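Just the one chain here, the form predicted on its own, laid out as structure tokens.
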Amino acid sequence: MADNPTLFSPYNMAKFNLSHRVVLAPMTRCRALQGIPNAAHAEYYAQRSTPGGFLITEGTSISPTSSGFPNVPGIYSDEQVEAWRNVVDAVHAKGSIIFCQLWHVGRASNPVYQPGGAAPISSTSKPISEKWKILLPDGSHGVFSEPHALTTAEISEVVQHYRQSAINAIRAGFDGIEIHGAHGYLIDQFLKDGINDRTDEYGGSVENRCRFLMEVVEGVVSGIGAERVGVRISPAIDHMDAFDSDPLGLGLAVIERLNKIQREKGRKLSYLHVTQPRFSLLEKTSLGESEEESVNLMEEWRKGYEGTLMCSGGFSRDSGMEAVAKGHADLVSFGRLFISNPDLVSKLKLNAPLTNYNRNTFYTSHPVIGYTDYPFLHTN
């Protein structure tokens, strides 16, 4: 079995012994009224828990300036920490491991989500183009507003917010945290040369553009230990105008620096989580060539990273099995399929039919509809 791993083979991730390799991906669900997790969250995550399984929460705000969606939970206040404890306890009761994804959307926001109606913060003062729309609290869609480019002193404050939120997550009972450095949000706004137009030590060269993420990683590791920290990146994903002229090189630059941190600490991070670059808008002559490029990028990043690699991005049972069997990924995270199939692990194992998801209820605030009401294959 060790020579031919599958999605259902055990795996040792840092200090955690997983019974299988199917992971619940982080997904925004907009159910936390006033930013506080509630009983519906406990049920939702417990439904998707399995003995020895691994779950990552939805993006969770690290500060009052972090949000760009309605009803997103936070992890920066004592009330939020206490509320998350109930969720974590429900997951642990089912035998699962759960990490909290730490999130700051940066410029992917609007003054309606900011304290005092202020401008969102970013690496830049350039707004996201009107090609993209933001979901507003009233359910309508609006434009992203012009952000405030962080000063170096302000960057240090944000690093501290990440560190304190990680400490808070452990206080809430989480097994660890994932730093969201992907998908056009704050950290990605520093990483990508299509966004970052700074001329100080946080802009220009790839080394400078990696600086903010590495300061966040160092800060969080100093607070809770390397083995409780995962990092998510998406070098080739263009979400929210997040282009880079050299996605392969950017990914390798991040990987090189994460490897260095691991060697210096003498401990591995929990994992590196990479979104497949299948949705990149890099110019290609055909879909087939784009898919080939995607595989090549993932193989290069896999070869470079000295630790556990998790992949996400539209995986099916077959493509997930193939990724693990070929060694392209140690773990595979599933998003939308896990929304509509709370017992996804057992369904994949049995190769049973999957329930279709309803996009119209992804981001509603209802505590049940489209959240905890999807059927199980076997009712208890």
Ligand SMILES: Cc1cc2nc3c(=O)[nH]c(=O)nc-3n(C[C@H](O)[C@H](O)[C@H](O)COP(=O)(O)O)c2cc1C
Given for the second form:
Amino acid sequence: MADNPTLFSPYNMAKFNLSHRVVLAPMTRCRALQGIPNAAHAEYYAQRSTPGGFLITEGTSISPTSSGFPNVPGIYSDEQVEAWRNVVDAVHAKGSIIFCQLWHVGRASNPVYQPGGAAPISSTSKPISEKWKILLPDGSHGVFSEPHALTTAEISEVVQHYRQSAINAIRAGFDGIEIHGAHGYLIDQFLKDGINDRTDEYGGSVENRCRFLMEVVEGVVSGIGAERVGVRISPAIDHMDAFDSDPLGLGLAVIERLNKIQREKGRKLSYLHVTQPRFSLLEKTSLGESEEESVNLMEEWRKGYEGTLMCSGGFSRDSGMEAVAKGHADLVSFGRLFISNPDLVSKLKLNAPLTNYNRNTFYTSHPVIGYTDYPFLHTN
Ligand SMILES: Cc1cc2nc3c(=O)[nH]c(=O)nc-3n(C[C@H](O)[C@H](O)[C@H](O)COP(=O)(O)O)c2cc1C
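Form predicted on its own done; form predicted together with the named molecule now:
What follows is the whole complex; the chain from before opens it.
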């Protein structure tokens, strides 16, 4: 009998041959002044590259209305596409594969981030509750503002923005894109019944709530091909009020539709990326409270999805190894540990001690501090 795979076993993901299964999770780092990636980005991503490794970029704006954080890069203008090319080239020079995460925050924004100080857009006109705070450009925290609920015609325009951004990403040299459908942002604002209060064909039944995501997937696949497309969801994460009354059913509904697209196209998507139910972005969990419940949801989704499954959220070396060995995940993405350990892959392989991360510099704009100045185990 073949040995169980480990985090360091090779893996074939659609058209890409990965040499190991430790993936850089997408992480917003707020270093792109004026929305343009720069030399610091090239260094940051190159530091985390390994031959045959796989990186996913920070959430990247698909249009001028997409942002709700300071200094988020975009992929909608020619200048941004050109700037990303330098980053991608630096990563490819180290032998890694890199996908661009396409992001629209929807109502998780504020007029300071919107063109002309307009209201942010969403599936709904309900704002995020005041329990949650938005990081403003001056470093202070404010409230999320009341969004404009998209009309049906406006929804088609946003789908076009995803499609064009995917085409732009390929033009910049990216190997593919990840659709950010998780964590309470625009797509999740359609998926979750705790937010989506529409009465048209984009709201109500789970079928209708999945419609926007599926139109985005279809649009992007028609632009760049299924094998270059990953999808991220977090059915059991209620960050920014993104609560659903049936996370298991919602996850299975998305999975069923992705399977159908794959069968129809005769091609696999690159992967489905799921945030662990037990993980909370604020480190308290309200859903998937117990480890057991979390594992059950993940197992059901794993059983349902006919393709590569990537998991994220609170993984250590041991739990990552276990997830891969037991077949709960094909790939494991690491976030915070990859911030503070640029050579995380070799440290995990050697089981070497890991450097702790400093949360105070996650979202600051300095091009070096907390970004590219974490130490390597071996300097070479
Ligand atoms: C600083 C920071 C920024 C993040 N930004 C994003 C993002 O842009 N897109 C996304 O899908 N997830 C984002 N996440 C979530 C991570 O991708 C990951 O799922 C999370 O950190 C859990 O993994 P970890 O326990 O290995 O850190 C972010 C997390 C952190 C800590």
